[in-house]
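Take a look at this one chain, the form predicted alone, written out in structure tokens.
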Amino acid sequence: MRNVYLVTAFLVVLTLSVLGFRGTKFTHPPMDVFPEWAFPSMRHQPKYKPQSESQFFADGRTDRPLPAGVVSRDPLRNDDALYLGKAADGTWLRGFPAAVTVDGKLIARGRERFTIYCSPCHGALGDGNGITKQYGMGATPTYHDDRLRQMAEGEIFNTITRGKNNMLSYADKLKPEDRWAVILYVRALQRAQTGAVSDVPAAHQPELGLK
């Protein structure tokens, strides 16, 4: 009787040590022991990976383009300031959509989709210095000059939309609302460069250490 408890106490280490613990991560996947064919596996799916290649399709792409007259699951988009920066009489919008509400916690959206997909090329300060520049980056210009400071909010969510040279849409990546949450933080860097004494209330200045 002792040996049949040996042999099962064996029997299991064994499966347990080829098999491995469902759940518990290890460099490599478990084996399966009854073939996929016979008995399909949900972890062994035919799939393709963004951006990957295919030798089905004759331009060797897995990502797809858009049917022609596929419709949106998303909302209409009937409000050409919000979604293409567009005023009424189709210029660039300037200033920011009704629908948008300018406030400080827009502010603080702004600064993070700034932070995770701005600023690795136009830099914290929106000075074109970013992390790209030490990697062979060509130029990227700066918020600070006088061509993006008078440039119409509108224009520059369309630039966000659509790219420009060699930045390219950011469309997939921010919905409209977070692009003019973008635009609002780097109106707000910009004017953080020219700010004055006088700018801040006469109740905040001796935070500053100003008399």
Given for the second form:
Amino acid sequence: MRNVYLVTAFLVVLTLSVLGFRGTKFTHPPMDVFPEWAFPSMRHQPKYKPQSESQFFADGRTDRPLPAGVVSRDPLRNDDALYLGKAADGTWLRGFPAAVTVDGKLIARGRERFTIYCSPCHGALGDGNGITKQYGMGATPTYHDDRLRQMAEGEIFNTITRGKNNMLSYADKLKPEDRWAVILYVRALQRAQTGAVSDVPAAHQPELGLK
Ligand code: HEC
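Taking the form predicted alone as the starting point, write out the structure of the form predicted together with heme C (HEC).
Shown next: the complete complex, the earlier chain at its head.
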């Protein structure tokens, strides 16, 4: 009788240890129960690691030079205005690169991306009162001061691309076109704070309930 308990306990442990870890991610390759030479699983194959030495190639490098005539599949990033926010003379671009079309569609896109990526810190109005402030993250600047109103669009582009102190880079989340869209929306937010009733087209002024 005692053996029945022992065998049952053993089977439970065995089943759990085999099935229980299915789907778990390991940082090391799994243990090989069956030796590779007897049951090849193709898990272990001879290979070169990047930037390592090679006895095989005459130049001693495992990294091979590109064959002549190779063409990049990515677009060439040779538009400094679009990709770096730089004007032709190397200063920060003022205004928007020729490659982006500044229209209502771009503003709408910018508003959407801004709400997702920037408003948690900078606030929906760009006044620095985002939700993160309630959790103790201070020092997020408002966009509504003269320094940032006068800052070249290209410099803002650079901040989004590279980040600044506590603000991380958004280059991996916003492609260049989206960064410009966000900048356009930042400009709209700034403009909204300094607007006057006379900026609203006459036909729409009554909707404001001011007249
Ligand atoms: C995690 C919070 C956080 C998020 C999210 C965030 N920022 Fe910032 N941002 C900051 C902080 C903090 C600073 C102040 C950096 C400094 O000058 O030390 C800053 C500064 C700035 C500045 C001023 C830079 C300067 O040169 O003074 C701009 C413009 C800006 N952010 C735009 C954006 C835009 C656009 C986004 C969205 C793509 C964004 N930020 C997302 C926290 C954030």
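Numbering follows the first chain given and starts at 1. The term rigid core refers to the maximal set of C-alpha atoms that superpose within 1.5 Å between the two forms. A quick note: this is a predicted structure, and the numbers were derived from the prediction, not measured.
Visitor: For a quick test of reading the superposition: does residue 203 move by 2 Å or more at the CA between the two forms, rigid core aligned?
Guide: Residue 203: C-alpha displaced by 2 Å or more between the two forms.
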